[in-house]
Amino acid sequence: MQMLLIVTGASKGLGKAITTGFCCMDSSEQQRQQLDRLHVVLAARSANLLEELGRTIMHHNESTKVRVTLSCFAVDLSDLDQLDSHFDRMFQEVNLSGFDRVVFVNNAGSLGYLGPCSSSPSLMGMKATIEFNVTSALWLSSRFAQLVQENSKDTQKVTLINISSLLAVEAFPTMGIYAAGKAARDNYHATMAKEMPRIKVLNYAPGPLETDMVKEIRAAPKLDKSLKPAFDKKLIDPHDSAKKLVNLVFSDKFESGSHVDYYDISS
């Protein structure tokens, strides 16, 4: 099998864990999936962290039979003026029809303001958060869907993964702007699933993860006190969540457009 993997926000946290989950499988798992070629396209802001991740991937696969190629793009996906240009660069040398399986992980995003909705500090800050978490993410998925329509073949398996959250379906006090973005993304991708049966779409909620993002939540001065116990305890290792996602994608045992939580998946 020849596979194309694209991950945004790939340099750290869940994005990094998902990347290594797909790219650093052991030889027995690679053989089970009949994987013999893997091309990886990674996008994130930090060139240094992407290079470090790239070295990890290539080093792991030196001892496997999988032929791995890698393209890294240090880009700011919150810059809407450059978003089309960034997308074009990421895909300019990729021929989708040359792969048996294509997986696009739409992961990049930010927390935004944490505090009561009635005390949002600025319109521009809210606008910037929505532009990154919603407008950018939705446009990337839309561009990807267009690319699939124009260049893919019917025998391919194409999977689009939107990284969601429990907050997409449940309100948490003082996390309104983040929840609004996740809810918008979920509904857009659920709609895309109905419109495009050619693409299998998954809204994956990875569970509460031990990442830099949760450190921001713990340090937020206006975080609702009722949430503190949930975030102060030890949370899920991103690699554990990524492993569940990778297994789910390869199994294809999910309904396109569905919202699937980490805790919904049996180990």
The other form holds:
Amino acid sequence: MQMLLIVTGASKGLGKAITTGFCCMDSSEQQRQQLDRLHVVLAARSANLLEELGRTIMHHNESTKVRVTLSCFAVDLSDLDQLDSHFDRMFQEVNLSGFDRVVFVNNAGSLGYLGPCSSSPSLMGMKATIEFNVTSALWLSSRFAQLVQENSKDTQKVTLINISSLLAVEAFPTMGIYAAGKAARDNYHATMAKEMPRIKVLNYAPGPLETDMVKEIRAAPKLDKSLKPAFDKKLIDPHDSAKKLVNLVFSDKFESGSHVDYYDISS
Amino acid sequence: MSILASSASPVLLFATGASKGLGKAIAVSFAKAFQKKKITKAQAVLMARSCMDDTENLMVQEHNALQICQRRLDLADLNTLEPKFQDIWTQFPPSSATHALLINCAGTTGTVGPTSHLTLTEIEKATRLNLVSKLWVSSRFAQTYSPVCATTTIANISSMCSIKATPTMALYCATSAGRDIFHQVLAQDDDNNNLRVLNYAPGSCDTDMQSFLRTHDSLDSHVQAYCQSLETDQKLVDPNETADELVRRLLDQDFESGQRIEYTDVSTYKY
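With the form predicted on its own in hand, show me what the form predicted in complex with its partner chain looks like.
Full assembly next; the chain just shown is listed first.
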């Protein structure tokens, strides 16, 4: 099985865990999936962290039977003016139809302002958050969908994962901008799923993870007090969440366009 | 506290998208309700890109003592949004009203068509107006009025698209969903215990927006057939009726803050 994996926000946190989840499977799992070849396209801001991740992947696969090739792109996906050229560069050497399985993980995102909606940041602050978390993310998925429409074969399995959140479906105080972005992304991807039976679309809510993002939440001075207990404890290891996601993708056991939460999936 | 409890208390109403369609119907419904309930001190600030004389005239016919002010502005123009609203809020300060209401109606369907065909410009345009601008207006309104006024009420005009993924209407679906949940959070964030927020989905109204969809080349064929059947079966919602219902709920404060209300039963949306 030849697989193409694309991950945005790949250099740390959940993005990194998902990347290693797919790329650093143990041999028995690789055999189970009949993985022969893996081409990985990673995008994140930090060139150094991407390089380090690349080394980890290549090193792991030195002793496996999988032929791995890697392309890393140090890009800022919040810059709308450069978005198209970033996408073009990421895909210019990739022949989509050459793979049996294509997985695109639309993960890059940010928290935005945490605090009461009525004391939201400047207009330009809100604009920047929404441009990164909504406009950019939706556009990347749309471009991917277009690429699939033009280049994919019927025999291919194509999966598009939108990294979602509980906040997409349940409101919590002082997290309004984040919730708005996640809800918008979910509904866009659910709609895409209805339009394109060719792609299996998943809105995956990974659960509360022990990452840099949660450190930001814990340190937010205006986070609603009622939420503190939920975050002031040891949270889910992103690798555990990534593992569940990887298994879900390979098993195909989800309805296209659905919202699936980490806690919905039995171990 | 029902806004109708004391008809002598000054009421301040802000309405966006007030020049036509549902926005216009809501403004006129308010005028009717204020007259009926003998609310004598009411000011209405109407906002839209185009002239609102039609709306103003209809409102005056219902209530001849209403103070009505028209403000032409483009909510999609983020460069002028702050100064224009600052101006409005300076002219109509929170101290001038016991009850302040914002009806956040202006919006766009966004480009209709499959997600794989949308351009970055089209996505950006829809998110700029339907999300950035509208969320900012609601949050700034809450920030300005709720510390001072006895009641501050925000109605976010929603859509069944916010809860039902609708092929070829992804931008409308996405931005409606984002707005709905933001307004739910806004309700939860109420520091002053006097902010009431309602997400109101008015049903498929007989307005330009519906006729635009009925005849649109790129709308999904099943969705279009559904829209066309609404017209042939005379099932389109009269904007005045749904506006009256919204106004009644707002003035009677007949809703839970953060609630979402659908005028039409969602199970009727079959496509």
